[in-house]
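Read the single chain below, which is given as structure tokens and is the form predicted alone.
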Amino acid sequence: MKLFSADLSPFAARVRIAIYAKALPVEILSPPGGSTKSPEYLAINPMGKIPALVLDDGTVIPESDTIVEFLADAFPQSGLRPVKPADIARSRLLARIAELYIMAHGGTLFGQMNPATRDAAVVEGAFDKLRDGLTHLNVFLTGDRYAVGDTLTTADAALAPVLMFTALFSQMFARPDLLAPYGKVEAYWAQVQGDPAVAKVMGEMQAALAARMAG
């Protein structure tokens, strides 16, 4: 198998923790033709957005979500899923959280980065949203060692790289740190970051974000 990867995108990086975590035989590859957009990978995804995952048969996955759950059902060996059907549920929810009450506000942000060109109202409606987010988050986090239970798992990978993002932008707009008022939030992250392949992922998209910003 073959995943068609960046390293900045939280989206990727979701996938690469997974696998890096239970080491799955996955080729990590960034898109042929050096561009999402470019005629080679429009061929491979359609949809010109990474990651995408290509089997052994050529079949294709795109989105983020359905190749982590679909890794979880072809290596159900690997614990990327829980056990109990309540605590799949509290992974699922947890991943959810992340997309769409945290990740998605987040986004906001990324196109209101140049101070010369921002939009205050914007910026500030954005970060209201991330603080809703980060309330839900709260409330379903149990203070395990992980999202859920002692050992990683989808919600992990669903998590670490949108809590990265959203620590960074309160480094990059001057504010307060976004996660302090959140307790179980910010214990989780601060525990979660010495998770090896959790690490190695941060490691990899603090790289990749240090380039594009010197560049």
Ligand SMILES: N[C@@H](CCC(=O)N[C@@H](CS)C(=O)NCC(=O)O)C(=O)O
Given for the second form:
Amino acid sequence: MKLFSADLSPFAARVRIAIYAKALPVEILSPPGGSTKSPEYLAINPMGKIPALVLDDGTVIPESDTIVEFLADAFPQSGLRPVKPADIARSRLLARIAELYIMAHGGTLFGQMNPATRDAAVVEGAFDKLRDGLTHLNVFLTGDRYAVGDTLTTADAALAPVLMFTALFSQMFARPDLLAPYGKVEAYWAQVQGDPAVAKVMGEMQAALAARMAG
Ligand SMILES: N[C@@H](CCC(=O)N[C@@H](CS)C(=O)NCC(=O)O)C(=O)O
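Next up, the form predicted together with the named molecule, please; the one we just looked at was the form predicted alone.
All chains and molecules follow, beginning with the one already shown.
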């Protein structure tokens, strides 16, 4: 199996966390032709987005949520998915909150990083929405060691890259720590960064971000 990935992408990071945490046999590659829009990569994933998983029989699976769910099905012994139905539902809920209510607005802020072209109203609106998303997350997180239970699951793979970007946005837009008012989120974020797979992916993302800012 091969994963087409990029170090800075929070969506690809989600999949790499699952792969590293469970030592899954997946080779990690950059898109051929050096871009998501190269003819070589579009021939693999016509959606032109990272990540995409390619199975040994050539089947292509795009979309980070679908890929991580596939990995949980393909490697049931990995423990990527919790066991009890209510825990499975909560891990999916946390992943959905991360994607729909937090990351979607982080994407807006990503487009507002340049102070010269920044629209203050757009930035304020995105921060308001981000705070709503963090409020939801704070309701459904517990004091468990990981998002659901005491081992890393699909929920952690979804949450960690999103919270890293949320923490970064506080710095980049010179705001007080966005996570501070959300006690369970803040405690979870402090805890999950100590996981070796999460720490490895965070290091890859930070190095890629530093290279992007320098260039
Ligand atoms: N919903 C997709 C989003 C993937 C996505 O937007 N990836 C970005 C990288 S962070 C990308 O490939 N962008 C290239 C493009 O849109 O042209 C997922 O969860 O995988």
